[in-house]
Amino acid sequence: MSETTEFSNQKQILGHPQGLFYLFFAELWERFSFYGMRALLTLYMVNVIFEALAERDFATAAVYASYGSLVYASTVIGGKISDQILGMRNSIFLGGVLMAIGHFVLAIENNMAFFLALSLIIVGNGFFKPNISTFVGTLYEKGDPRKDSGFTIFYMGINIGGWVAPLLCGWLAAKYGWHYGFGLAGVGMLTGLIVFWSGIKKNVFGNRGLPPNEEVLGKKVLGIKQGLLVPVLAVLSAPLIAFLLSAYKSVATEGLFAGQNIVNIIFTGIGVTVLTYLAFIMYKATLDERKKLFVAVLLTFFMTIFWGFHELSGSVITLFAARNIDLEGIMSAAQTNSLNSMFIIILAIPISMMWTWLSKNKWNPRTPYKFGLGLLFAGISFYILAISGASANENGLVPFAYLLLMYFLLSIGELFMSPVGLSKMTDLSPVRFMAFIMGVWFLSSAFAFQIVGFIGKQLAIESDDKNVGGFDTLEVYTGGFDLIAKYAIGAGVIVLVASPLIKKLMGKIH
């Protein structure tokens, strides 16, 4: 069967492919198990796994970070084991077992199974997360106009599941106890693994996702066969995954890796060598491309400094919320994880449609001035929960209002640069370089995890009280914010002002 008459014969839906509604739904659960654990998850290490130390906010906030970045990290690996000997299929549903044994095992309550769980979901979700994105791609001819909005009803799964999440997983984890809430993030995962079998066993994909050579999985290394030594080794990566996030303690007070941790200084060393990379990438290549380049890594620096920002989410500002939010009769400070995907969900088509509106009138603004205006809204929303502190009552505690407006406006910012980042990549990277520029913007991500972690030690509470709150973590936080504010607002102007020589780089390039 040739390719044209393959995708000519595929069943439709609404206009797409079948495949892609079993795909948004197996997102749409695995999304769920994701943002319902980490909902819950710097409550859990700052409730029960470190309750004993009076630094325990610190150690959840070195911990957190080194967790995003290891699962962030880990879409790298997986994505190229995919590519080279498992293929997609292989690599949803191992990372999909993986997880779920994760999210089952962070059931239960005890702290070696804690770190334990966290690494399975890690080593899981390198091996799931950049391969179900990439298999929605195949479903579609090149050039199909009917692409775009297929990834759109895609990603839409993924805040459907990131707004459910939190708010059923913080309702079980506050009503029934951690491990509940934890249960049930484990049977998203499981429900998400079932959806993308059943797609299997109705051959909605055709032949998309296999191995790229049969050849390969049954090719022996030291005697084992490729196809299973791969989940071999995988299980066998977690128990030292789980050590080096239990090492979550600086490794020396003084010299060059003061307060830092072993995964800090491993993150140190791949920035080192990406930089090192990058220079001699820029060195080969050509006038026109060293351009184009350099735009590209100008735009991912910004990014990883947004999402460095916008991961506070999941840590300081859910401490925030538990700590310093009027959150009576309202939701808990874990369900407030809901409220971004809320707003994405609400502002998505309504921004779409806006850049869609500009484009007619031609005053669409370039990728540059989207960057510094994301920035500039993720820098106003930290203003919005610096001055709360005005508004708190006798208890120290805020109007849920601001937490609201702030992750309204953070929201608007990230649907200014999040959407347009990754197509501009492919644009900007020369075809010889793309596939390590790619790695770069994924690992990113992983970097704006280490922002996370410095943010989160600086602001950490240290306290002996189990019940701390009131104005001491109160004049903390809205001083932290008020900094972070300062810092998003001055990249924010940094790139509006030299948005014109970044368009005069960037070429014909939108």
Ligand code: GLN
Contents of the next structure:
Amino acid sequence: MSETTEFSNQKQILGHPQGLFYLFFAELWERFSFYGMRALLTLYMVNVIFEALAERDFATAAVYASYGSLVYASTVIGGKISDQILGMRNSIFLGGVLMAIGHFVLAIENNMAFFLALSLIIVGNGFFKPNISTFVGTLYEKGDPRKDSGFTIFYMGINIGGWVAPLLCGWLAAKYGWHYGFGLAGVGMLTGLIVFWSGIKKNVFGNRGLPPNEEVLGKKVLGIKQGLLVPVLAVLSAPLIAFLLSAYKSVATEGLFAGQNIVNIIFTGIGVTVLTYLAFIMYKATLDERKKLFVAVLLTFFMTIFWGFHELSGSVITLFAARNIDLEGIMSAAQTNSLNSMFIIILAIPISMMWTWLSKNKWNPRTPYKFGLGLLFAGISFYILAISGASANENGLVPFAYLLLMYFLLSIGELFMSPVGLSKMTDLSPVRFMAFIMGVWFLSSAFAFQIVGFIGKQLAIESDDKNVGGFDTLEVYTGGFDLIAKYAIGAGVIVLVASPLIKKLMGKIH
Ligand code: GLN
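Starting from the form predicted on its own shown above, please give the structure in the form predicted in complex with the ligand.
All chains and molecules follow, beginning with the one already shown.
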């Protein structure tokens, strides 16, 4: 079947290819499992896994950061294996199955099972997440103007999962026990797989997402067919990753690596390698390409700073909610993880309409200004938490409204940066470096978790009482938030001041 008939034959729903809605629901359920589990993760580590340690917060911060860094870094490898061997469909299946198993293993009450489960989720997400996102793009012909709105619909699916899951998994965990919450996350992932499988059965994807060629799966490496070797290696890598995650203690007390664990050191290595390779690419590029690549690197760097503060939501902010927010029976600390996604759902369409409206009047700010403003919003959102301490009651609890306002502002910042940046990456990168630049963009979330880990360790409370809270913790957190606010606002101002220059480097790209 030729490419054109392949596209024109597609059944349309709401003006979009039918396949979009299968990917929408599959991703919705996958994110349901991901964020349902994330809502419980920090609290589960503090209250169960590291319960006996006085440094339970520190250990939790270290493991949470390593998990987050690896869960996003694995997407670079999963994307590459999909391009060269498995194809998107097989990768999504493999990833989904591994993630579902991971969530069910979490339902087993055992510390070693805990680290193994996180590793299975890391490997599974590496295969699932990048490939389902790229799959969306393949549903549209090159230059199809509906593509952007297709991605907006898909981003909605992500956040519906991210909104509902913490509410349900958090409720189950509080009412029946942690493992029911984790179990529900696993059920969510299985539902996602069933949706995806039914899409394939109904042939809604045409010939898209298949392996790069017929022979590649059957080609033997070390005497084993590649189609079998990849899943076997993926499963075998899990115990190794589990080992890395469980080695959360500092490698040295003094010197270069003081206070760092193995995963921190690995990420320092990855960072140096990526930067060296980027310098090499820029050296080889033409002057115009070099300018644009430089902007792509800058934007990725700003995005890393933003996610580094934003991703504190699953760690320090969850602990702050548990220890210092008067939740007034509105929701549990785990459930507060749903607030960011809730605001994204409310704000995504109005903000994208605002850009269109501003464009019509030629007022649409160019990308660097949006990034500067995004960081400012992040800074102000943390400032709200920083000043919340002044309204604490006699138990050291602050009103819930502060948290609500904080997530409202942070979500605006996210919408100013994340979707805008993603689409700019494709414009700024020469085609021959595109895959690598997209990989670097995904790595920005991975590196952000190193920032999350650093802050989490600084704000770790050491105590013999695992139910620590009140004024003992309030001051530590609000002091930390104040510092974060200053850094984020400072970064935002620097980006805004540098924007005229960055704008020049971008040429005609908006
Ligand atoms: N919330 C988005 C998602 O889950 C982006 C998260 C990120 O890149 N850190 O897909």
